[in-house]
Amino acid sequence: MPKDHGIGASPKRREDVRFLTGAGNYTDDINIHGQAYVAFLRSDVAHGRIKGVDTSAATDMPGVVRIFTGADFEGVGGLPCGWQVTDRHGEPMQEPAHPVLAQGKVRHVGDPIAAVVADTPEQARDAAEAIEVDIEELPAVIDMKAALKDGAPKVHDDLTSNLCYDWGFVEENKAAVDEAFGKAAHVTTLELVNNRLIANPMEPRVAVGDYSRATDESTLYTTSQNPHVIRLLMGAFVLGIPEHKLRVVAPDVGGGFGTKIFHYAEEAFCTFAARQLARPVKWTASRSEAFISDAHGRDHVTKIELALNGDNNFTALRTETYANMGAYLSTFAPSVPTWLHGTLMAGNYKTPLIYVNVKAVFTNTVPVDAYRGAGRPEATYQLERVIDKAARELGVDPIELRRQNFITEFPYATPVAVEYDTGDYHATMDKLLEMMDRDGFDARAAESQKRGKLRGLGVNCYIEACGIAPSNLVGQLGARAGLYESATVRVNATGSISVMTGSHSHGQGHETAFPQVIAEMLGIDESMVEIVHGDTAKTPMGMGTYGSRSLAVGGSAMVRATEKIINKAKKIAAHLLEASEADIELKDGAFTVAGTDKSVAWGDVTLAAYVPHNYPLDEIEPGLEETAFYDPANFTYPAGAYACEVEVDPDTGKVTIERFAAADDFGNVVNPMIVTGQVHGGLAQGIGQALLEGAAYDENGQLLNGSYMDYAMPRADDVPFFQVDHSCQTPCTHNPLGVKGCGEAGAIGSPPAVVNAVVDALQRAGREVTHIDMPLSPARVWAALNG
């Protein structure tokens, strides 16, 4: 039977009651008495010197408070980035200023040139449109590899060049993957795209920025999915403000995909204006603001080489990136496709050689930092993608190909720097094979024929690594922050309990999830546990969420508070049970003398705590509340095996995907309905990005795609009905609730799984088509079909 309340049931989400009703909280829900608006004026030029900025015929017009441009932010800081890489050489990278308002130069389209507070928002929009800019327009570098010739524009003119970083990795293995690669019995070359993608999450960014006189504190609300790190880098960074002098709030989040993460410009302004002026600021982006001022993800250019012996094993691998960082670092931007990106390389597969080259490159686009999977899809994607073509080279099974390479012994430690400790990728395969009924595809097959379609079957592997991540390494990888997490756990004197957590939700489910845990450690009913996230003020120093980190660390903190909890909470019931510490136990929402019926119910020692007369307060203090901060060990590998079956249209190049499987070990699985859910969104993104998604810059870096009526988002007819199991659980061994992570694994394995796909149904045709670059429009296959 399956489970009804805790770890391992499947109970509705409680969040959905408010969001389902209109009822939620978002961040332009927020309205403060006597707020004013803002309205930035932004770049219409990619790249250009601003020569002068007039504002006089805006600043009489009605309802202006003030105008900002950058000479107010002057001794201001900049936006920092979060991460320092170090390259090859052992030099740092290239780190330019990141003004909160453009000062000397424009570098992208959507740079903000002027920023309008107004008593309403259409005063601030008009105003700013009265604004006259004199920008000298400059040549704009938009093509990597072209941004890296002698001669090409700087997009920063202090910089030597606009090589951000040229990174190896492993660097000492550079020597021994060349020479396999000389014995090789058989190498694969691949040359692909990873398409740069917008996040376009449900809700737009807000950020609303209030300021009291009376206490000189600064609060903002803000879409974001780790408020207490826009605190620490807002305050420290770029306004100076004490962290006990800045609150940070992010309410109800809708959506956030990695692209709330980061510390934005707006943020700071808002803050900076209220302070200004004394007055709540509120700014709200529309969709196409969006679309040029929020961070993009993937786009990365690579060469992958694949080296096997006469047995088809896998001696080595060797990769070349270009990785776009756009015009300005983002918090997080170096460390997408170098520590997120080589360290998973190896994939599900015993490779015991590899070498990973990557060129960071700034260029007059808008800054690239992490999307869903964030580094993990690019290296699936390259390595699935060169181990399907290797197959067919050699004339294989793909997943025979993939069998006989699988690592099957863990821990496993990878040649990129890694260990997985768990993981059983046979069992996924099996799984899946039982899932995609690969015996009835002839007969599918048959069938689509008839109707003038050709049928293609793709599969995958995939690993990632999530929980991210252990503070000594990343420390040691550039992290300029610690990655723990933490929780306080309050229990209240009637025993309901209030759980503090620095995780932050925007969509996972967190208010049931954690809830569950809790619960089934003390054996209470879930409706007694609430959880408090996005308050600053309200929660302890937390990093946020994303990398699949909320239960595997942030859940783990709560475990070791309840932990703290459980202990205090048996003296108590010693005490008033007459018995000794070691002999209770707590089962069922009771402390019981063990061997006895002598017991005490979970609310009369939660009373007794704060009502203390019953026990010696010189051994135990009052209260019920503890606080516990962790810091993983290591990262959690999550993996699966994905498969795709296809229709090609051979008129029009159209692709129709019929069928969707998806094996996934996630270890110990809290909420399965939820873990399905996070799957199904996963899904959907990484099908966008395989079919239809991709943002496009002309030569002069104006974006081609700029809303929803060029940017082609996956709709509910472009996605099939998933089949998905997660039943493969291989438990981590270094956190306390075996959790693996589950938020990015859709979007990680379903592109290579629907490129592998076409490129299968196109072969069966009999066309000697071995690769077509993302996103696999209509246009892009018929042409492959025609070649």
Second form
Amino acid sequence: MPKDHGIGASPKRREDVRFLTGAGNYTDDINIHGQAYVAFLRSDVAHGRIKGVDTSAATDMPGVVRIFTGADFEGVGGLPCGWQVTDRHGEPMQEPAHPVLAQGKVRHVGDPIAAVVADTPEQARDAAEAIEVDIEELPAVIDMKAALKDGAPKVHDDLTSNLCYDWGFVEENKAAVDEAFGKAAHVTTLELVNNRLIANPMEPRVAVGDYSRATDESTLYTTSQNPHVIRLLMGAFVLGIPEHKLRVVAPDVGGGFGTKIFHYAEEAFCTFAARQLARPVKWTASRSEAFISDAHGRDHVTKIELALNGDNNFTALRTETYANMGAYLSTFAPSVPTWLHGTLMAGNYKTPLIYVNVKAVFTNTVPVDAYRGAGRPEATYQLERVIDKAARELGVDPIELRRQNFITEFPYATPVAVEYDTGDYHATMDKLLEMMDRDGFDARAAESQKRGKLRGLGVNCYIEACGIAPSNLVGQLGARAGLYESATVRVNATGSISVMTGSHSHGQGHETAFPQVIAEMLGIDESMVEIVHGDTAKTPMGMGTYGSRSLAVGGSAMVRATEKIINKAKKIAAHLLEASEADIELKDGAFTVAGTDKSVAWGDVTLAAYVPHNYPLDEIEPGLEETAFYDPANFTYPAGAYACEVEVDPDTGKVTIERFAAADDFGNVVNPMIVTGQVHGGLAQGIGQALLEGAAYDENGQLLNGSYMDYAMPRADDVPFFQVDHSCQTPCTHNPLGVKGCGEAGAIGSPPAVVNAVVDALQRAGREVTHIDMPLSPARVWAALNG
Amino acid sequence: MYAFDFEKPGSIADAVAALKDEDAQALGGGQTLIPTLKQRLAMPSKLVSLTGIAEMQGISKAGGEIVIGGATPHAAVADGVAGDYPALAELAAHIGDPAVRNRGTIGGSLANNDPAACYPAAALGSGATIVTDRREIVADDYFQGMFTTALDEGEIVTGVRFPVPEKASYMKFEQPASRFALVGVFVAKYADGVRVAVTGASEEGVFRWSEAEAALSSDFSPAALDGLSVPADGMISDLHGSGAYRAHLVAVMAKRAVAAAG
Ligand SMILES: Cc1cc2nc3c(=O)[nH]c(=O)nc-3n(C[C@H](O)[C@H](O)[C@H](O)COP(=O)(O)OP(=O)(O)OC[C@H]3O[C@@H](n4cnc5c(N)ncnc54)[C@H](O)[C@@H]3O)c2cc1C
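Complement to the form predicted on its own: the form predicted in complex with the partner chain:
Okay, now the whole complex, with that chain kicking things off.
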């Protein structure tokens, strides 16, 4: 019988009631009396020198409150980068300034030049159009390899080149890796592109700045995945506002996918302008603005080589990647192609020697940063593609080649600095084979052929690293932040509970899943637990939600705080029951003296804590509220095996996904329905990357697909009914819940499955196609078929 | 959007009068025009809505032809002609999404003449007659290149007359993002011959593929098109496909349309 409450049950998401009935409270729903509106004037050229900004005509237009330009931000801090990477030679990365409004130069289409604050949004836009900007257009650098050539135009004049860093990992292994390649029986090489993606959360970004002259307090309402991080970065580095005078609220957020982690210029602008004008200031991005101002994702160009010995064991792996940073360093951009990518290159395999080289490059494009999976999809894609290619070259079964190289003993220290605590890759592969009906493939392929279609099957594995930690280690790696999470469990007098968490929920279902954990621990009903998040004034300092960390890190903080609650409550119960604390048991919401029928209810204990008449005041304080900060000992390592079956229409090149099976190991699962939903969403995004999406710039740096007319997001009929399983569970060994994280797995594991399947279909049809770059649009597949 | 005045007349005559003002513009379902206004790419002084004009709504039959009012939304066409002209109904049923189909109008689509739109293929492929407030224009004269038609300033498409073919079919290969036609081919067989109209492909907008028409007029079967192709020159080349790819798709979709027409 499936459980009907607590850990392992699948109650419906309580937050969906407000979302589905239009009662959500999103940032754009926040309107403060007297607010003014901002319109940004953005660069329409990719690279240029600003010779003058004439606001005189615009200033006199109706409703204009004030116009700001880069000059207004001289002496104000720039947007900080939260991660410093050290290069192969021990030198720090090149870190350019990132002003709130452009100063001197514009560096990508969409770079904000000026901002108009006016009484209405239309007046702000009218005035923005009336600003005259004199820009001397400069040649743009778009292609990464061209950007690194001698004499290439420089995105930042004060840097020595467009190279942000040249990173080697593990540099000390390089010679040994090269030597192993010299001795290899077989080497498979693959060059590929991991296409640039635009996250496109359903809710565009919004910022509302407010300022109280009475208290000298600033408040920023913003569409963020991590309000405390924004408060820290903006308060300390940009505007110089101490924490106690700065509140950041991220209310309901309509999807983030990474792109709402970062601190953006518009947030700093609205907070700054509200202080200057002593008036609330609001900005709501249009969808067109989102395309050219939200950080993009991926955009790697990679060459990967895999060395095998005569027994087809992997002996070494070597990669060279060019990673696009865009025009500025977005908040966590440098970490994505390095520590979130290089450390995952072992995958599920015991390759003994690995060397990863990454060159991060500045170009005249929108900044690139973490997007669902962040670095791990890039690692998985190249590794699982090169293994597939190797299997075809060697004429061996791609599944068997993977199996024979699986890591089977845990803990396992990879040659790329991480230690997998637990896993069972054969188990997920066995489960996948059961789900995908491999034996039936030939019959299905024959049936496709009758209809003139080519059927193909792609299989791959993935490993992920979630809940990046511990803080002291990531500090050594260059993080300028800690990566713990916090929780305050406030038990109220009548026994209801408010949990203040630093994790932010923007689609993950925390408000449903977190209470399941607490209810399980206390034996009370979930409805007694409320989750409070997204407001620095209400919750302890927390790091927010990204990297599939919320349950593993935030949930663990909640467990620790709840354990403290239980300890204290037992003391109170022991006093009420006149028993020894050691004999008190908590079960089904009541405290019992072991071996007796003497008990006191949860609500009586909590009431005693706040009405402490009969209470051990000489031993413990009144009240029942505890806070915990949890800093994990290690990452968690979810893993799985995915299978995709496609049909290719050889006449048009159109690929349709006929079947998709995902066998994941997420460790323990708190709410299986939510986990299934997270996998569905991730798979749809991964399939979107594989078949449909890809930001395209022309040589002048104009975004060619800056709207939904040309940028193809996946729709319901682009994906099949998924088969999803998470019954293979090797619990994480170092967090109290044994959970691993499931938010990104689908987006990480699915692109190689799709591409492997298409290549398989083409090869079965006798075509010598070994690779097609994503997105596998009909035109590209047709070109490959007829190439 | 820039500010504009708004009128919703109840008759064609009032609409024509209202459109005489400088920079006044007709508003059909707004599915093209409103996004254009939101992007501030157009600045009409006045919008004259055509959706309140009863004489421009609905579907009727006259003399072997189907007559569709110029302000009839796509969804009404999809329902209304399903029995008499299933290929046209199918085409209308696959334009955009339900919101687009319930707002967007046949007159708006034909006036706009987007090179990737579906209705132009049906009108040209059926040899339809475009009826305006002042004249009748046969489809062969009406379409004059991308976003260009024979309409004069302030002229309103009040209706479209479609001769009903013996057999017909529309095959649309969707552009992955917009789901407009990357290539769409409308094939219709009439007693006096076959018409083949192609949308999505050409830099000149919708066009008739006369070679295919000749071949199909003597033998209405997919095999009749074997070996025929349109030149890649002059075909649209963009992010979603080269001219050569589009030219190839024209032949593929034409064959499929013939096969589907039966
Ligand atoms: C998401 C989306 C998907 C779409 N997908 C498709 C698709 O797959 N295939 C397709 O063919 N189309 C598609 N369209 C376009 C849609 O069919 C539009 O409705 C149509 O092109 C314009 O019709 P409308 O009535 O909305 O015209 P409007 O947007 O109101 O007007 C368009 C132009 O026509 C003029 N106009 C309007 N009515 C008349 C008239 N009766 N006489 C003279 N001039 C007039 C207007 O002044 C304006 O210049 C899509 C649109 C959207 C938003």
